[in-house]
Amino acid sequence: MDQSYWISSWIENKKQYPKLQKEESTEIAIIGGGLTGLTTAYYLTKEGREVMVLEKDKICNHTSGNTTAKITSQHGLFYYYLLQSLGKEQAKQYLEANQQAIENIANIIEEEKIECDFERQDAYVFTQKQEEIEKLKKEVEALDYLGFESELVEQIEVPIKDKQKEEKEDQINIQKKVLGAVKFKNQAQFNPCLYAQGLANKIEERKGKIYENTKVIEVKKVEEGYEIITEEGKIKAEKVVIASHYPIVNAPGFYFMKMYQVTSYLIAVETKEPLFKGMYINSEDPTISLRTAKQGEKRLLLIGRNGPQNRC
């Protein structure tokens, strides 16, 4: 399979959207049709604003459609670092914003009745290295200082194999190779493409417009707002939201100078044995990410592997 499981799961039923091939005008133009752009459009149309989404390919077909699709505030061992580098106020703001985002997604799914395999799951950052244990302890202390309930646990449900002992020990003993984990309760996971389609349906119901295969070439500031030039069309907008993978406007920020490439992969596997509950990621490099996903009445095991400094 050369597509992600999420994309392949909806491709036959995905709604197709037209390409912009004329001049139009709108109150707010959103560049990027991933989850950020669609969520922005969803909230704006809900408030009665006139919105147009411009996607260069297909909605939810890039970063959003190729993610592990964990909805969690737990991004590796991150909060001790935030606390030390930015202070309590900003670290707490980041944590609370992520927690609120989980609830926002849950509320949208419930309110709009979006079928997207949404499930509440606990999340874990685990380690197999003794030298990482102190980092886990500092992370829990930092979270406690920020007023967030986390837990340092010694055992996790998912079995992690030690290759050197694989032939000598049974699966229960192999689990002991995990030396500790930081647990976040009541996080979540879903199918992001099915969720994106649900958002897109509501955007159109509220008279928002979505264009696919519409690459933005240039954004110009004009007296009455902005002029957006695409390959075959043009849009006049009062306001513009750039929700692409990286900003297509070079200044301010010169973001392109800070970008670098990384490689990661994720495979989906059918197993004969019952699968674990929860979502897992290790604290050391290279990164290993584990979760399960619904496939009808069955469940798939999703295994991800990343290089240094690339959390999934």
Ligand SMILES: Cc1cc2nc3c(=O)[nH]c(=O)nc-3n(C[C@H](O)[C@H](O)[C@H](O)COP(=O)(O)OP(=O)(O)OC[C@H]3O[C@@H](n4cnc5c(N)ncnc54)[C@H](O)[C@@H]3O)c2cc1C
Contents of the next structure:
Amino acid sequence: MDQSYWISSWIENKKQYPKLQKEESTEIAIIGGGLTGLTTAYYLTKEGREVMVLEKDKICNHTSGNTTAKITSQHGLFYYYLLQSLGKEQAKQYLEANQQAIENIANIIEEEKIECDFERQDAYVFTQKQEEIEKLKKEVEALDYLGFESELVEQIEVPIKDKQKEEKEDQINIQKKVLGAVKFKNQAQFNPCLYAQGLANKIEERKGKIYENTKVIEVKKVEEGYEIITEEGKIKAEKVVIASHYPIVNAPGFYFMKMYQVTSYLIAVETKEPLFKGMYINSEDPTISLRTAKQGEKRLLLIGRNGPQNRC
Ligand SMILES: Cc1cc2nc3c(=O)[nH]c(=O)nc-3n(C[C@H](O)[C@H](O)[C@H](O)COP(=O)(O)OP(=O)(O)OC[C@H]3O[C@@H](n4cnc5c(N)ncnc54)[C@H](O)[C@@H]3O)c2cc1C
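Swap state to the form predicted together with this ligand from the form predicted alone:
And the full complex, kicking off with our chain again.
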């Protein structure tokens, strides 16, 4: 199957939304129906604001529908670097914002009763290289200094084995055994498409509007806000949120000058063996990212492998 497991596990029950084909107005227009746009729309409609989401394709069909969907503050070995480059206050802010985001998602799921296979899991960043162990120790020390409890562990539950010694064993084999890992307790994972559908349902219940197959072509500043031109319609909005992942306007920001492409791979497989608990990523390049997912009564193993940029 060449489609993401998240999208294929949801597509039959996915709600369809109309295409914008006329002129409308709204208080806040949100361009992009991935997790960023839908989360923004969810919070705004909760505050009673008038919102319209404009999605050029289908909601949760792009990055958000193809993600590993770990909900974690752990992004490889990051906090020692952050502490060194930005100092304690900002590193702490970043950490606390990430931790708060996990709780916010958990609270939304509980409050809105969204069934999206949300599960609490510990997260690990592991290494198979002796020279990385020092970096793992520094990461734990940095986290300790920031007031966050992490742990340096010697073993992880995933059966990553030494290839030479275990050649005949039917196990996941990524050439060398694990030498250590930094553990973050009580992180989480979910099915992002089921979550996105739950958010979309709440947005509509609170009178927010969602349009699919509605590509925004231009955003013009006008006297009392913005005019948003789509392929077949037009919207007047007091405010605009651009949540298109790749910014669709050049200025301000000129982000297109800073962007480059990377490709990463994520596969979902059924295994004969019972699967491990926890979510895993290695500290070195290229990335190996592992987690499990529910498939009815069974569990799938998700394996990500890619270039140096993706650390989830
Ligand atoms: C392989 C991989 C693994 C990842 N793993 C993790 C992980 O485990 N945990 C984690 O937290 N993050 C992870 N990430 C990152 C995470 O998936 C993204 O940060 C997140 O999904 C981005 O959501 P978004 O809504 O900003 O973008 P998107 O989901 O891409 O949504 C943007 C939307 O805007 C729409 N759009 C674009 N242009 C227009 C236009 N002109 N008009 C209207 N609509 C438009 C697009 O169609 C799209 O639907 C991973 C990313 C990748 C690629």
